[in-house]
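Below sits a lone chain in structure tokens, taken as the form predicted alone.
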Amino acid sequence: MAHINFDTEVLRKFCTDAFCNFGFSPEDSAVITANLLMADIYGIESHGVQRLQRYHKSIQNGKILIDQRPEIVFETPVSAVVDGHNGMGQVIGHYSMEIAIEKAKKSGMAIVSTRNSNHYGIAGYYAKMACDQGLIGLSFTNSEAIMVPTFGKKAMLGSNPIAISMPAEPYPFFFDASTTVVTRGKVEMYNKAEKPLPEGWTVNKDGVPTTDALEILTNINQRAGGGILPLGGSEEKTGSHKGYGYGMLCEIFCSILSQGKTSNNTRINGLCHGFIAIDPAVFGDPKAIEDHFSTFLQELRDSPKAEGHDRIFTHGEKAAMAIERSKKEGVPVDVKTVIEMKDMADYLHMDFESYFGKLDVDFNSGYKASF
């Protein structure tokens, strides 16, 4: 898989440029733009920049409504329930964990249920916005459905992720994750390098496993069976039915709440998201409570190492080493993912050059993506 890497900088310029051509705020496009680079420099590439082809063609085709501004159609002082009257799901999600935040500064802990949204990129943008506050931050997202669930072979819940930061030292914890094995992202990502996936990873629509990723992005699109199958796989014996209770969980928090699209009823829009913000000093002292943790992630760090391996990660860890990588060496991005930029700089009439320069890169190469 080939790559080039990029400033950060100039990667956020481009960026922020483009959705201000489409038609969004200069405030909204920096939202945006903001989740996006988050998940490359994290080394989350299969949210990252490399999302710019779907949010283009659903801007086109009119299932991201660009003049549509969430609203709260019904709160208490501890939740909410909006509606993103299918607008950018960035927007909506800031909009929506900023509600969250400031009901749990004023209460202690909220939750807030969100409809009618768009894909909203990486989920733990939004639950690190609590913690940057010196909150406890959650979010999960429902999609399109393409988990299978245990034992079945249709698609029928998302990708359905869990993601949870809380202050701690040296650098937060930090956890998000999809509830399938992998992501639709990653599956792209394989389909772009024209490569095999790893078996167990997917089935198709006879529910047999497969390796193609064109074939598995196809028959998503087409809802004509087989999908990413649930952490665990496909057998109740090596766990399959947490990841598909896990993935209902989220669907609990973003649809059934907010009475939105469940994931088998949606497409690419009408998504629906969750956002719970908590204060730690309704348990008591904040930072004893962090120090407490604090202590425990560095006790699972210290702790006794498998053979062959001489280091124990906690949730963060690598996302602060990616961050301090991508400073030096800026973002790594595919050569295919550049192809579709410079495909909708030239549809928002934007001088692509000016931006990164002259690549050796052969934008006549004939590569469309196929999804």
Given for the second form:
There are 2 protein chains.
Amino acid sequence: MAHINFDTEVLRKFCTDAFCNFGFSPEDSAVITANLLMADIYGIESHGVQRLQRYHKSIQNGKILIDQRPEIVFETPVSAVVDGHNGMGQVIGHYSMEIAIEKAKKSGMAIVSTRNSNHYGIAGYYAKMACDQGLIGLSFTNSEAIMVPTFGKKAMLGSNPIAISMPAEPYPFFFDASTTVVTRGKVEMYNKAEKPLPEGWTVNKDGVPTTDALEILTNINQRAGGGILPLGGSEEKTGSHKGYGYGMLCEIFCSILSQGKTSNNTRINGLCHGFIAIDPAVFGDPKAIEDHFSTFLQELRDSPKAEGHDRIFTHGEKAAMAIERSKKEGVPVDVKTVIEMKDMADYLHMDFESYFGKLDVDFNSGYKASF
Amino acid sequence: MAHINFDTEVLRKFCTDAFCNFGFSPEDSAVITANLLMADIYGIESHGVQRLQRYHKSIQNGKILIDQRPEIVFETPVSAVVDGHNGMGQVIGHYSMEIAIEKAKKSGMAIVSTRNSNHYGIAGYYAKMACDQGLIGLSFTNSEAIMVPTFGKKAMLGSNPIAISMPAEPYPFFFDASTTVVTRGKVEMYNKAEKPLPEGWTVNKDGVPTTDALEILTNINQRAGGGILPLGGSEEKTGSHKGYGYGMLCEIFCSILSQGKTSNNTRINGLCHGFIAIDPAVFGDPKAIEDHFSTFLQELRDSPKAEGHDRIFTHGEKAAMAIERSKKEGVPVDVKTVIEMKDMADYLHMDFESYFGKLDVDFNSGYKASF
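Compare with the form predicted alone: the form predicted together with another copy of the chain:
Starting with the chain above, the whole complex follows.
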């Protein structure tokens, strides 16, 4: 898998300009770009500019409506239901988490459940928004159905990530993970790399294990059956019903409380998200709570390592390392993603070379994005 | 593994009387018993009367203090921190969830974080308390360290279950699962049955996989190293860091917000729990939300089955089946557990036969409980 390193600020300028050219306001374009680039900067390549092509296509085919604004349709001092009116997921997500944060600052905690949205990028972005304000943030999203429930053969739940972020030293706690074994983005990356998937990730349309990434992605796109397994695999013995259960927990905060579309009913659009903000001050001195947490995180990192391993990570540590790395080296982008970015630039009549100079990429390789 | 079926009401009378004889009030004895029997009635044998022996020993050795009452040490309209003063976990848990429910009914939602407690039985019991009042209930607990973090060889987190229950038809949603691949209770059951553990559940004190249940339990009791793997197994490829992350989420609501003992620091006692109650009415019409949820659950049950399977379960469905079964057949109890119950009855000078009649059990088999 060939990669080229890009300076993050150059990428930021390119993406922001692109979203402005699609018709978003400069503020919204900056939010969308911040979300995508956070993934690349945090080392979560699957959810970074790798996804630009999907947003491009979704805007092009009218799945994402540029001129729609999210709206509060129900609220109390501790809650809100937001209707995204099928606008851009990141804009809707940012708006929703800002409401949760504002209410949590007044009431101590708040939950916002959001319907009629689109892909909102990494869930962790929204959790981190709350963390940056000294709060505990959680975020959830459903997605087009991709998770096959335990003993099923049809995808019925999304990748349904749960993200949580909380202040800690020397870096914030940051956990963002799908309740499937892996995300669709990871499968897309294996497909781009033309590599077989590891065993235990996916099942075909008969519910039988497969390692063919293209088959899975094609089946998902065509709703032909099969999909990705819950965290815990295919059997109760390895905890399949638990990953499926955490997927349900996610679905409750997204599509159930907002009365939006459940993952299995989101063919065109209508994704749902959930946002929770909690002020630690409603449990005592926030500084003492943060110190207590930081001590535990350090104890985890210091605890004895298994044979063959010399490091135990706490969640957010790899992100902190990746942030440092990206400052020095920029972020790595797959060559096929670069070709997709060039396609998008051409579509928007943008001068690709004026951003990135002359790149050592064969733009006439015949590679076509599969989405 | 030989089992004997017991009538649940006879078991209830026996357990309630036993806890009264230990010195608990009739009300507290009824709560403790309700929690244990709920596990047996729901088909979660590992957390039912199978655990009586551990409570018996913990009361005997002063780990559980009978005469201590839980106390609110910090509160706001949406939150509380409870100090359990090392009393009985079920009593402290019941008290804490009642506070969460009361606050949620007034404020829309509430979180209670509880420290200095003991084992509180199944987490789902407390989630279900909220559900029975038309609310969404969540409960979390840490435990003595049993989960080895990804790439570690020393148990640093508890089994750290997350439970959630929410009203639905024809039966409530009820999900209660450890964030480890399996619970310690399951390992105890394999030990009683003298069966090797399935692969991928546990690692020994060097962080190397093992299937020896007794070795694991002995190592845990002696804090010699090793333990149970997070949901997702030992590798990041299969999502080990995700199970570990959900374990951390649990720890945050339990020991971090209450500033109590984290799982790795709970040798004598001091377990921590978390309780969340949410009134669905703060998101719209509760009946409409419940109907929407029930429809999704039915769609899941109706979705196509994988080869070799004829049924997809939703969480709470097996419990509903088990409740029906236990009404007709009573609940099955392992013969070794029956011997432990007889030991406890002898200790409390209770006439075991007056409850259960003459049982076909060899009480002189020489079997001794390992705890």
